[in-house]
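Just one chain follows, in the form predicted alone, and it is written as structure tokens.
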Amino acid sequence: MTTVSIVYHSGYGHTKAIAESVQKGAASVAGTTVNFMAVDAVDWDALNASHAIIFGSPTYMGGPSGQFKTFADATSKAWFTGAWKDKIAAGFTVSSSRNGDKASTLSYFQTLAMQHHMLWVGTGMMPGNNSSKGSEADLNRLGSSAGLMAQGNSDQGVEGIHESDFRTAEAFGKRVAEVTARWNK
């Protein structure tokens, strides 16, 4: 069995959106088990006895949430015993612009698995929408190595995300299941 933890900050839905997307994937691959909280309700011996964690927050004003932040400083015991140590580490992020500086946010996450000393996985796709025959409906359309980008409109609710960043989320979470499977082998 492996266990997958997602772990994410959502201030208006669009996050957590993505978060149920990136769990359905996750989900899909068989023998794991996912597990799925928000910062303000972590389930701390679940997280540590987890073989992978994905990190979720919208990007505000450059970076991460707030409340993910408060989470993240959180984990310091986690780090200060080594808690975390090898484990598969990916992230995922929203906004509302199609860059929005997401890419300061998955640095954050990398960062702070870094820290952990865990192991980073991208998103393993190539980049969509990016020649004269891609569209809006590719994977991964907005280009994404690091880590999960999905874009949703600020003046709409989760409706204003597109149905490719669903399908993006779900691949990815697949992946990162699939990868973590792998190294527990």
Contents of the next structure:
There are 4 protein chains.
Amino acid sequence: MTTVSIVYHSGYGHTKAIAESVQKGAASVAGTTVNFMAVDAVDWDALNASHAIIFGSPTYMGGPSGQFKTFADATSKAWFTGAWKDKIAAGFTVSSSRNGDKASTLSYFQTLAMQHHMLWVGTGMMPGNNSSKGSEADLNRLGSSAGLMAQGNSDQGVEGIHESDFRTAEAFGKRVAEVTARWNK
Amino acid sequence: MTTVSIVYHSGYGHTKAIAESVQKGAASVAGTTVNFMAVDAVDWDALNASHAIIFGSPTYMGGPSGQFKTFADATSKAWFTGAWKDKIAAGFTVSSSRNGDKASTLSYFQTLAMQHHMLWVGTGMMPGNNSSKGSEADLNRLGSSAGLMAQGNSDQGVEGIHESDFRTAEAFGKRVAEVTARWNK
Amino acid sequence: MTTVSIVYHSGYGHTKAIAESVQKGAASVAGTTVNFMAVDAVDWDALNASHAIIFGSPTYMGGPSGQFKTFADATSKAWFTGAWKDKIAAGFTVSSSRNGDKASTLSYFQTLAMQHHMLWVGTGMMPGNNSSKGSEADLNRLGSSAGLMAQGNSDQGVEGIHESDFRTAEAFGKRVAEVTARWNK
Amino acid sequence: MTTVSIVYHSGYGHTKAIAESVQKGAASVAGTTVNFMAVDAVDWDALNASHAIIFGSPTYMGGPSGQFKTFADATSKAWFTGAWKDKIAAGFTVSSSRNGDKASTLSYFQTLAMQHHMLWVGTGMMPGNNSSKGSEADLNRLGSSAGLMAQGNSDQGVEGIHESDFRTAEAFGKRVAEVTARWNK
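Please give the corresponding structure for the form predicted together with a further copy of the same chain, as opposed to the form predicted alone shown earlier.
What follows is the entire complex, opening with the chain shown before.
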């Protein structure tokens, strides 16, 4: 039995919607319990007791949101005691551009995980939508490896996120839970 | 009168084609001469005498190509003497995915420029293709700020690069030349 | 006449002390006015009217502090209107380790600057303390190029920062102001 | 029984010396076989069959050496077939400065590992040499988390590397082998 925690910030609901798909994918793995928590309502005992932590944030001004970073700073207590050492870590981010410096947010998540001495796992997916036969309906249409990237139009709500991003998020959550199960068997 | 040098590696011609659009844009700025050189045929005197250097490489395995990096290592002579200090620097990259870790290549170019004590200039463009009214025909359709990103399908030649990427490359070359002119006036 | 703004967050005073040395260096350049502001007391009109902006933050958990990032998010208004386009940008960070992921914070500052279409300038200094003849008294003893790095012991106040870091900060502020003057002449 | 491969480039012997300490640490873990190979003499069958791959390179001009990057490009065959999926990955780098953009090289290694769908493991060590009680003799004296950093004076051979860096390298190799053993048990 393993526990995967998803800790996210969502400004307008896009990141929460993607987080829910990640949750669905993780929960589909037998023996996995998923904690789902926003950064302003963190259950620290549950977080510290989980086997994997998945970080989620919109990309604002080229990085994780101030709200997420404020949460990250508060993890310094767990850092000091080594409470997250050898947990599995992964991350996802959402912004309105295809790139929009989403890579910078994922890079920060990796740095945070390394400070905590966690193991980092990426998407494990080949890039989609990168040949003449591809389309935006492909899994991993944005071609990300370090973590999950999703994109939603700036003038729309959750309906502005391509459905393939939800499928990709679900596959990503499943992968993280599978890795977590193997690591803790 | 200012001189802008474009130094690039191209494996299959995609990056060279984008480099040519960058060249066209830079050359459109009055008083600008453009040097165009592949990394295996560098004119070091011309490079060291230029006012701006634009780096170009495909993104291979998440970074600049080995050929480009080998060139970058050879710039250590210019580094040692400070020959590139206060030149303008910029960069572009091409790969087959929307992301595909192109940001990693641009990040390396910035690091190289900083080691040389150059000034870094990005695209200066707002992201395109990020609302319900946008499309792939938008300038900066991939939404990059640190440098120019272009994308070409993995199973096609230059015809697999969207025409908007060529327009974006031209606008990018123009911006770098304009910044170079202002810096050296 | 040019105006350089230093906008910083300081948790325990180390970053503020380094910011003051940056200020001193910038103010030493003829014709330069320096605005000095903490992220919780930003004068937005002054910031938007300045010719250069220098970002400063401690490195907390591998990135800029939550307080700094919250400020960075609030710059989205200036981003939307392009208010910072073509300003000079630079940055500095402080932490208790020699590395301690300070590079991650400087990388974020560069990303923020690129989103705003600013020009990035680094230390312009060769690395110190990297040969058998070197010492911690060398300028740029930590060997940083993208921006200024300073280090202060975790169990001390400002007295735990090496005096060479203050000299390096001053030289860095001077360089940024000189670049700003040249760009706006 | 697990196999850990160390694949490295060394220009002047510093990186090879550190690689040997990593090897010693990895080999100290019961049941671990270590492959040791330079990038110009890669045994691809052995590499593809190993349970973990540790990348090593000097930091040249702010990134992995051209020689290492040329090797990384040649791993595209393994990438295409997914041959390295779910292997453990880690990395180390050496340069003459305390920072000297070593973080950029480690960041590239992580990107390479993510493209291959590997799991990344860092130093797992708290930073040393960051308080009034610390010294350069501390383990992890440079304060790195994403991978191993070592430093050797630019005007010296292997004797210019602090002995604590060799101890840190050994502890790092041990950690990677332990993680590999747990992942494959």
